[in-house]
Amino acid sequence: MTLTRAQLHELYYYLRLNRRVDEQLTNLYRQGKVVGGVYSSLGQEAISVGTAYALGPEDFIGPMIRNVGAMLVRGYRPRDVFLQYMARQDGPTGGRDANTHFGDLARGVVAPISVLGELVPVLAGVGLAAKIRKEKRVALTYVGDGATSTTQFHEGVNFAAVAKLPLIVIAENNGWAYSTPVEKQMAVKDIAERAKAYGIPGVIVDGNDVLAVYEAARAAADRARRGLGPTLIEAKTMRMKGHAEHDDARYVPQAVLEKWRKKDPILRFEKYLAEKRLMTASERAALEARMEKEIREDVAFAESSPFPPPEDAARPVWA
């Protein structure tokens, strides 16, 4: 599928919005307005945006803490993210949880939890339901490099492979499982090599090239819809900040960060659009103005939202 000029502009908008949400969350954290930690997707925006944009409205995603861009593509607003991180009453979970622990099945978003890898069998189950119902629906979820070593990842991918389920697993290889480098947790050079053990395709893509990510996810979705089963996509990227805002990432060599800073996914896409003459300066300025207005309004809305009353804490909890 060839993307139109308008779609390319939309991709750029989501990339920039993802980063501005991240930057604003950092500011709110440093002002003491965030409850808990902040988990940045700096440098990884192309993966979330490119994969989510490749899916249809009928499909399901299971995002993780660094996939804010995917949630924006699926219709969430920056204010939803701000409210959630600030534990406010008007947030998606009414202040009962933090960061991106929220979802909406009507939007095709399965809420994540903190145990990484757990959503692989859950989204495999979504794929199984689609297969039983004979629906052309695709399920996609994300794991980090560390999560590919978990039992849940193995069980979910293995089951999906055997049953030929329409599942796409995006392995975001950002170099570090918290402070453990990839080479110290697996003997294979590429995570995609692990796909051979399940008898499914393993694809490697430049995770800082939003168009390459989009094409890889689109091809995997088309394959899944034809009944050919799951695909494991390894998106190579770099986590440009620590595991969370409290982590200064001093364990990462500065030379590595400098190397990846030159591969910034947003700067690369801006260069592509400029070289192909696909976005004028005025069009870019209009997108930036729209985005900044949205950020300002949504921060103000979130800050004005009250904290939930303590007596409501257990109200929606069922035993």
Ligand SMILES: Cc1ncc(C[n+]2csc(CCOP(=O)(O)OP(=O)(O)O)c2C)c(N)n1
Second form
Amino acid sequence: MTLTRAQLHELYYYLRLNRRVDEQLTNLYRQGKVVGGVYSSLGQEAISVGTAYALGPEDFIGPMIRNVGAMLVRGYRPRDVFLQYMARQDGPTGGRDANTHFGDLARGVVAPISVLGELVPVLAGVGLAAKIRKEKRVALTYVGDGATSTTQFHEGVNFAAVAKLPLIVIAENNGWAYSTPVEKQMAVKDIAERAKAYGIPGVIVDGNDVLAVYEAARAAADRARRGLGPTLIEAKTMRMKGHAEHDDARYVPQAVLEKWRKKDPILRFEKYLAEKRLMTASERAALEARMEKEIREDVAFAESSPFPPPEDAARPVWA
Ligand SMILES: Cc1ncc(C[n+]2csc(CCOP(=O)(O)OP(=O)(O)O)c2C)c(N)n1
Ligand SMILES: [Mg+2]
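Next block, the form predicted in complex with the ligand, ref. the form predicted alone:
Whole complex next, starting from this chain.
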């Protein structure tokens, strides 16, 4: 374990921030203030936070809907997320696009689109550019279990493998792709098994253990930087809510959710920090107070931001 006490606190802060942003988005949605859907990362925070934390500022990520945590680690603030979900003028896309469909190349964040698996070849391209320019950059992106069945996933991973590109693909196996369970999605038991067919390492990690996720991403990044090519990391987890806030997920057995609630990644990390005496109760309270203040201020800021003026609608778009 190479992380310092301060870094462990930072990891914990991002996990909590991810969860609080998520809870706040749900509140805003229920108040009718969100334009579009809310895609929760409840219970999956350790994957976004642990992987993004393992990268350096020169690296690139391609987040998907459940990776708000990774965007927070890359420097976006809760207000950016609230503004974007509420389609306000001061938001990252000025109200033009929804949910996590925003990015900033200066921050190393590639904006996603909805098409599943699409970011895999795009981030492979980032890796290819880095390789051609001899830059020690790593590109990391996320797919769900469902997204690993797409053509784009296959083409992207295969190309990255053949060209030995510095790509890390995080497969978040949360058991469901909308209402389709994993066993109806694929005939292999583990997504990681698919890596064999591309000739790259396939690693399975406990997606609810932030330190394990961090270590796996760290190792894959080191490997990529040494020119050894891509890694597929399967993070086992569970989608703890419906596909989005409109979906009550009645098709998910309650007993399964109950089992996974006991493995909550944040409670687990809290327990670890307490047992190892790495965070005191007062340190935790201070962190919580700082975060709550930020959430409160950012919600207020986002709510007071105007909607974009209609005459602005055709400005910066492609055509
Ligand atoms: C190519 C493609 N097919 C279908 C959809 C519609 N769709 C959006 S999210 C989703 C489920 C995704 O499941 P998974 O990849 O497991 O990710 P999760 O939602 O569990 O994070 C589907 C079917 C899409 N956006 N793109
Ligand atoms: Mg899924």
